[in-house]
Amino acid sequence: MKKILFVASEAVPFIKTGGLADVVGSLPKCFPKEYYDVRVIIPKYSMIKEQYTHQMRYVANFYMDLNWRQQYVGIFEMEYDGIKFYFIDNEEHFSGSQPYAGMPGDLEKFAFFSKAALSILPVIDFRPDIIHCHDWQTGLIPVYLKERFQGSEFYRGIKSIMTIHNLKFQGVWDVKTIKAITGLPDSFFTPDKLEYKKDGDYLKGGLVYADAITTVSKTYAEEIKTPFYGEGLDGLMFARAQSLRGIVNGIDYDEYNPETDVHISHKYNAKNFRKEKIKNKVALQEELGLEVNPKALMIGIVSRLTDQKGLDLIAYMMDELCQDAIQLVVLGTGDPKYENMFRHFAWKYGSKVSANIYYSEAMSHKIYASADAFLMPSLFEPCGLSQLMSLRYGTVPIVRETGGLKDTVEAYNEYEGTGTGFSFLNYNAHEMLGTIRYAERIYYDKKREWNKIIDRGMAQDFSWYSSAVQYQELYDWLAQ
């Protein structure tokens, strides 16, 4: 039996900011629990909901120094979907109307957060053979692991794994601070160790220091050991490449399921979709005050709205796809510009385009079900998971190939038969536009091959049980 902790700053269903959540409550749960126990340890913030924390049984207390002073550390466990997980508590860190508050006051969380999750392992009497440490906040782990746990019996011998979700936040600033928090030696801050820049960086420090460094996809693993994509980083990531690999994030197939989806108006699935997945389109055609017409082309897009998902690229074409035979529907909130820049085409082609600038879970759900198209032409992206869904939902996706997103959809080929969605190389509006067309053509005159791509989307599997698999197989590499 082999002893897996998952450590990180959130996990659903208990706290959520973005795809880590996912990553972290829906992967321990895939393992066949007969070879593995899987745990997790997250922060006991103080807006998780009631009805979570009156299931939180009281574990055990004790004080723990850091920063040069005694620290208080709560311990608190519940079962969920069949997976342990223990809360740390400790109200100077993690009250607050939000998980992150920002730089500086960040580092001091989650340094004490990484101890934390260190220090009460023999509290809770469990000995990983493995600790999965997800993302900056928990970089701190490998580190501590190696300079002040290793020496006593109990740490000997335990690996580490640094899961990178998004090289963009990494924990940096300047040495003196992060000396003073971490309570690491000198010997620490050097270029090959922790120092990025003149300054201290947490990430760097985790990158260092793991057995093991995961990312989310196969191309993001490459892209990263480049200068453009590498953030500051691509000489260690290209020093470290045999100990890097790509796995791509899963799904969840029960929440995201067009047949049993409590969200859309019309259920279908891959068999009936050709007549059963329109019904959503019209619903949500009049729900949105577009043209009632069946047969038109909609695209949609469910977005944070920043300049990394290609945003720049969709506001230069604009006007120019709006005099296309398509309709365009957008869900997300995000820089003031890009959500002005779709209010106004909203209010200059009424009946074509939908702009919907704030977040809702179900509207997103109407979206994936509804759309005949999926539009994301990233500048960058570590996994995607919008696309993921708009497969599972069949609705073609257009990206642009990076990161994950070159992983998981396969360009058309109509002359082989092939292919899940449509994709451009370059990060280029023309471009952009001319495979919209491409798709667009495809869909008004050769529907039946239209059709083929969403049954090759859909017949797809990225559920999490094939993303553990691949977990599995370091797990046990790294354990021998």
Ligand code: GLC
Given for the second form:
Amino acid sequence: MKKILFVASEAVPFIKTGGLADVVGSLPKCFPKEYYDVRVIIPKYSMIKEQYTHQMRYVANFYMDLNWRQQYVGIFEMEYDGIKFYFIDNEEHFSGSQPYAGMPGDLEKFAFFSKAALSILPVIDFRPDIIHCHDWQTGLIPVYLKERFQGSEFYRGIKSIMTIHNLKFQGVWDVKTIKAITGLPDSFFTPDKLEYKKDGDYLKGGLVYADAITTVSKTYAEEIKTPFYGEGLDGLMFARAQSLRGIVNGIDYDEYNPETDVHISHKYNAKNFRKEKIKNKVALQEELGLEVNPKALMIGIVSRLTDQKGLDLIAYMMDELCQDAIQLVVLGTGDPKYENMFRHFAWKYGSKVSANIYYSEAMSHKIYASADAFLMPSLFEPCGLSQLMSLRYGTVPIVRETGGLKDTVEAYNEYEGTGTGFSFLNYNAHEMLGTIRYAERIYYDKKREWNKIIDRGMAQDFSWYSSAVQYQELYDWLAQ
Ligand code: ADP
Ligand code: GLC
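Form predicted in complex with alpha-D-glucopyranose structure, per the form predicted on its own context:
Now the complete complex, all chains and molecules, led by this one.
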């Protein structure tokens, strides 16, 4: 039996700001229980809903040295969907209204979390063969593990994996502050270790010290070796290319299933979507005050509203796009400039554009189920889960060919009758608009072809199955 420990800053259903939570909440369930004992550690944020905190069991507490003082570490545990979750409690760090509060506060929060995650292992009596770390918040774990903890018998030989979900965020701040917080001496802050352009960098530490590195699609694994996508770490990614692999994300096929989805008014499947899916669209048009017209091409967007997602291309083309026979339904929060942009166009084109500037699991499912197409013109996209959810719900993705979008959406080819969506290559607003208009033409003029695109999309398998097997191979190889 191999013991695997996931450590991350978010996991569904407890806390979610993006796709990281989906991955950490759904992947651990997908390993065969006879061979892998997979457990998960996340922070015990005070925003976690009572329905979950009520079920948590207190395990123990102790004090741990960090940043020149003794800090309280509480441990709670709970089993969810067959997986054991541990929650690290410390009100000072985890009581904000959001999991992330920005720098430099988050630096101490996640240094604390990383050191605590290692420190609780003897207390919970779980010695993992592998610690699987996710994103910059856990970047210090491989560092602490190799340089601090492996001196003691309990930790010796534990291997670590660093998975990059987004290279944009690295946890970078001045060396003096990071040294003080982490307790790591000068010798760690050299360009071959945690130093990044004279600053300290948590994720870089993780990428240097981890035994293996993965990221969430094959294309992104290649892209990050280049300056455009490398976020300053392309040299390191290139140097560690032998230890870096791309394993595409899956989604939870039980959670995202149009046949059983509790959030949608009309359930459907790959056989009856032609008749049933449209009923969801009408229900959503009514709910959001759009023109009720079952025929109108509805384009959905469910997204963090940040530069990553290509929203400046959309902003640039909104007026033109709204001259077409389309409806646009947006759900998202983030950068105020994009929130206000969508609010503005919803005001200007009230019957066509609906801007829902909030976070709602239920509304996201309704949009995946109701929209005809899903727009995701990302500047970069390590994997992207929304397009996978769209494919699962028979909603045709329109994407830019980057990262995981490129790997998971096959462009429609009308001559060969292949493809599951529409895509364009260059980060260019006119190219995007041209592609949307091509999709409009197929939708309005060649409905049978459009429906065949949906057939092919819904026949794809982006459950975790094959990706979990690739992680198993990596675990087995490392734990030999
Ligand atoms: P990222 O992790 O970069 O945000 P992904 O496509 O990997 O992008 O995952 C985004 C996840 O967050 C999806 O599950 C998507 O449905 C969800 N999501 C994003 N914004 C919202 C929102 N406002 N309300 C509900 N779910 C959202
Ligand atoms: C990040 C990426 C996204 C990916 C998700 C889960 O948030 O932006 O592309 O799907 O992590 O791996």
